[in-house]
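Just one chain follows, in the form predicted alone, and it is written as structure tokens.
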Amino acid sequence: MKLGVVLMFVLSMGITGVANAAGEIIIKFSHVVAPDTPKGQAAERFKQLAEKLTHNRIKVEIYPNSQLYKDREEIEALQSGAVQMLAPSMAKFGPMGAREFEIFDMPFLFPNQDALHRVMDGDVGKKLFAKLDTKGITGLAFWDNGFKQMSSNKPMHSVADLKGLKMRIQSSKVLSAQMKALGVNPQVMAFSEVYTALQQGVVDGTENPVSNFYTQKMNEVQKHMTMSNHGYLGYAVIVNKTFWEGLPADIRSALTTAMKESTAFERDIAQKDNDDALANVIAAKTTTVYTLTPAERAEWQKTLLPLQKEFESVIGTDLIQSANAIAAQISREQAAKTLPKNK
């Protein structure tokens, strides 16, 4: 009788998920970075919380470092139900028709993390996740990695220094246009292939938050890194929609709580990990780290500002305007804090 109940449970799961012999619902959580990155650590935290809060009715299996799927494959794997959960970078959604997510690829749009989080956690974030519904995907949270820095085997101070370089990018029309505006030849490539491509000279450089740069040992094959903070790399934690909606309500509620706590944890450690990684890169003395001067940064910004107008029709004028308005509001708030108080 008990065996029959278990078999009925397994069959009832259908395409909504996978159950093991103990009746646990299995979530395969696949990602492409190292376990010790902010994403990797947050995935592990989610596993711990999800299993605890569901009293082990959920079992989360984590597959880091592209063990199951590379960048180009993982979205399709999620949609087919081969995995239940991913945390891809936002650039992955453009090629599948949700071009609005490329707002996060827009250079110099977000001045700081406060602006980012207000955009993600507000109406803009809700509108973006709504775009995934028709793709068989449910969005759960936005996770940080950090602001991106340029690396190559030559110094990069002025825009002219970038001309002619072959730079690896993710598949994104915005990132491609960004590099072309800087005089760079963009090369789309899976993240798992970047180290070898840099080592062999297939590409000259790339853009990454420092935590990715260091954990993937790119400092071994890149002589220069410019602290440009020109762009942002973050992740959307997503699940297979059929799987998510097929879960019992109490399980879904527990997983939502686990994801909320994991997101707070992830955002707390992301900046620290980037700061620590930068210290490690400097200490290794294999890569010269350079910070743009205000004048140099202004030149980069001026060169890339036209992209906002170019991509309004793709990303949405309302979304870009909302992001700019939030950034302006935060700037006003920060300025107000520095004003002397009347005695």
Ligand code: LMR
The other form holds:
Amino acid sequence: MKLGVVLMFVLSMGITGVANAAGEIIIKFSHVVAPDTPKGQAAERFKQLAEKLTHNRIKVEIYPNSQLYKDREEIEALQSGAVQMLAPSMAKFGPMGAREFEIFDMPFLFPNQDALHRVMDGDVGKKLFAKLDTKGITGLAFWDNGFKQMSSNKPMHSVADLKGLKMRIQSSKVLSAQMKALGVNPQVMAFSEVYTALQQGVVDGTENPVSNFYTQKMNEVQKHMTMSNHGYLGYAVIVNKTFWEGLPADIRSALTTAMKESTAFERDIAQKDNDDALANVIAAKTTTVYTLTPAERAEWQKTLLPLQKEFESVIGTDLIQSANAIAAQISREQAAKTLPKNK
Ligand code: LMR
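Next up, the form predicted together with the ligand, please; the one we just looked at was the form predicted alone.
The complete assembly is shown below, putting the previous chain first.
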């Protein structure tokens, strides 16, 4: 390609875009989990679609497993334009001043994935992305991981069993409050440091969906896992706004299609990935897996319910009410399905 054409590409990219010698626009997509997780696989699917639909005018470079940046650093790198795309978990937006994202960390607020999708894909999701816009970030999609399970080196059935444990959490005030309500001492730590911290006993336990737990080999260093499904972990796929808006319109449109398709793919595989990871954890026989009884789960739920009131002023009463209204709507729909039909 002629030098002038390359130069045009570079200039059209604004301050944060990078074109290589072949004139391809580079998207560096950094993330912190393993390639064989729901997020890792969907990033790969996005790369394939983005390159195909733009006829290779876009090249997506994926950097998994915190290869480039850890949790907090990757958000700073996106804002400065050192990388163009990320998919941080919703628990990691608080430190940049977008605490509303912590609605997704609220324990027992979402009864199932359907409720989560209705919240993300509705007004709440729109409000969250509008908030990011003021921070030089454009939100493209919400991706799932799944419901979190609690792990440690001791069995955890009743709330009292958790008392005094030290647990790693993501950088979310809701998660910190959740752990404190359970009598746990929370320690914020980057994802890439969790395995070693568990191995060395810096922390006793952690919470994550099973796909993250298994792909980081945490089962090697955690004797017990409780299927508590107490909270959710999902992602916001984000791009640097200057980069995004500086893209030629036809490329942006192709990338939007690629994102839509990879989002459908991601949401489709997430639950199965977690189910497969659970089967692998059980087969490895290093971790005893326990499922809370309904009575135990009700006790955890009762202990954590007051967090909704406590965080209304931070997250927004309207957002929490919308999520609760959607949850109520879903349980009405479920009840209607199970009711015998009137003749
Ligand atoms: C964690 O830090 O536990 C997760 O957010 C990692 C991830 O991105 O799934």
